[in-house]
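Listed next as structure tokens is one chain, alone, in the form predicted on its own.
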Amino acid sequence: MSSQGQSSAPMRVLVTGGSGLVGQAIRRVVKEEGGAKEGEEWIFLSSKDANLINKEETLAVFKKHRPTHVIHLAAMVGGLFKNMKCNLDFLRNNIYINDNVLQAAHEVGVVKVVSCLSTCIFPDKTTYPIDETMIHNGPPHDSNFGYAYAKRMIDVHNRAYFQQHGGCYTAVIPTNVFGPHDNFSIEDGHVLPGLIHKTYIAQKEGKPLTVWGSGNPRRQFIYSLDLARLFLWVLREYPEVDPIILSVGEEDEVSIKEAAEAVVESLGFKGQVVYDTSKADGQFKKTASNAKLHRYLPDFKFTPFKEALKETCDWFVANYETARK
């Protein structure tokens, strides 16, 4: 399904979740890399501006700013273990947020909305690589089914807005995102920032680094700044309502063990590395195809994983006191 969703007047872009990992990266690309065009206005919302779980607050903030375009990043997110404990909370809160944001966008006449999904929405039992046509082919992994189903429903929502109102609401599906301003919580964060924080502490305390799980699962990691640059392209150029996977290639997939070794190298950790196999591994792999992205942008260059990881580790060390953790 295609719908351009473009207008000739300068854009007024509202970014929900603007203080998070991807929001901060988009802010940097817009402000420091010249990503904004002349006359454009960019508004970055945080949870302090509005509680998007609340319908009235969401509509009020949309009426206040009257955006023409929306990048919707706000979500209740967490790592494997937090998802396993709170599937109901992840389901309900994210359904409320997404419904409120998309309906508020519709009510104030937003031209285009780009929402952010996740590869965890794909079926657990599937063939690889996964692509955009396979989202609804079966149940997601049991560990985070609440979050996964809530995010899947954005795709259903987008199709329904297009069918009923002709709205150009679409979504991107990034693989595992990392970078400056991530949540480096050891308990509740995602695997890479959690590893960075654990390695930092082990280095400081002169203790072994304990990696949860076997280290065998495999992931594709995308640097937040690469994702931000691609988000701007989707907002300006991507014509489809159907979602698009934003990811490095299949050949760039790494195991958690390889990721841990790269973190150890980036932080100069000299101690012992131990794998705690009593901890759950989660989904073994969710290899995604970036063939559709490659058809649109054959020349896009991703930041090499080790280079992006070194920049992230350096940022974390420099901002340790104020980083989310």
Ligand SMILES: NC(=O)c1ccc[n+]([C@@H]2O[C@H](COP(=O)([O-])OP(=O)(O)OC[C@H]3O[C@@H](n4cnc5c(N)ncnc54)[C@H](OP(=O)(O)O)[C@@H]3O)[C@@H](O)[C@H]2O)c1
The other form holds:
Amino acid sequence: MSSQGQSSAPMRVLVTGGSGLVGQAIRRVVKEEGGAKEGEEWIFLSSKDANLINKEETLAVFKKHRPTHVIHLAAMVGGLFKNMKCNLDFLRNNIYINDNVLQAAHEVGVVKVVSCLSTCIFPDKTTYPIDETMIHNGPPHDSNFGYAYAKRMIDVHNRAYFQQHGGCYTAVIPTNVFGPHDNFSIEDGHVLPGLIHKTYIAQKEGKPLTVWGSGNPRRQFIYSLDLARLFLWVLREYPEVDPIILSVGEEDEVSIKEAAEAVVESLGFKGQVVYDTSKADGQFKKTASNAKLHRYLPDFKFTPFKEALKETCDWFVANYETARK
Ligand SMILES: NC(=O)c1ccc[n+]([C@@H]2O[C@H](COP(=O)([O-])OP(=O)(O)OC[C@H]3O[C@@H](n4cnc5c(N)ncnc54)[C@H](OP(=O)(O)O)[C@@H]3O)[C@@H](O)[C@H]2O)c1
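What about the form predicted together with this ligand, after the form predicted on its own?
Below is the entire complex, every chain and molecule, led by the chain shown above.
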């Protein structure tokens, strides 16, 4: 399915979830890397501007800003352990947020919406590498089925929207994102920011670093600033309603053990590292193919993992007092 969703007038872009990990990276690329073109207006929302779970507040904020384009990031987001505790909340909150945002966008005449799915919403039992055609091919992993089904409905919504109204509402599918402004909570955050925080504390207290799980699961990580650059390309150029995976290559997948070792190196941690195998591992792997991205952008260069991780660790140490944790 292809629909350009482009117009010649300068864009007015509303970014939902503009205060989060991905939103802050887009803000930086727009403001500091010349990501915005002349005449464009970029508005970054946080939950303080509108609670997008609420339909009236959502429509009001869209009527206030009258965007032509939307990057929709706002979501209830969390790591494995928070997902396992709160599948119902992840399902309901995200269904409401997505329906409210996409419907409000329609009501104010938005030309293009780029929403955000995730590779962790793909079927648990699948063949690898996973690609964009496989989203609905079977149940997601038990640990995060609430989040996964709510996210999958964005793709259903986009296709139905195209069929009924012809507009270009599309979605990107990033792998695990990390970078400055992440949620570094050990209990509720994703694996990498959680590891960074734990290592920082272990270093400070002179104690061993305990990594949850066996360390064997494998993940592809994408630096938030690379993702932000790709988001701008999708908003401006990607012509399809069907989603696109934004990921480093399959060869760049790393085990949690390798990720932990890279964090240890970045923070200069000298203590002992132990693996607590009584804690859940989550899905063993979810290797994604970036072949579609590669066909569109064969020359895109991802920041090397260790370089991006070092920048993230340095940011966390420099912003320890105010970082989300
Ligand atoms: N992080 C990853 O590894 C990853 C991987 C794949 C896909 N994604 C997707 O990428 C998108 C951005 O994720 P992120 O990691 O940047 O998340 P994040 O750092 O947790 O940020 C979430 C954003 O959503 C906003 N938000 C949450 N609930 C809201 C509500 N009820 N009303 C209005 N705004 C609300 C938050 O606003 P406040 O700051 O005001 O709370 C914040 O700006 C999400 O759609 C997520 O599913 C993330």
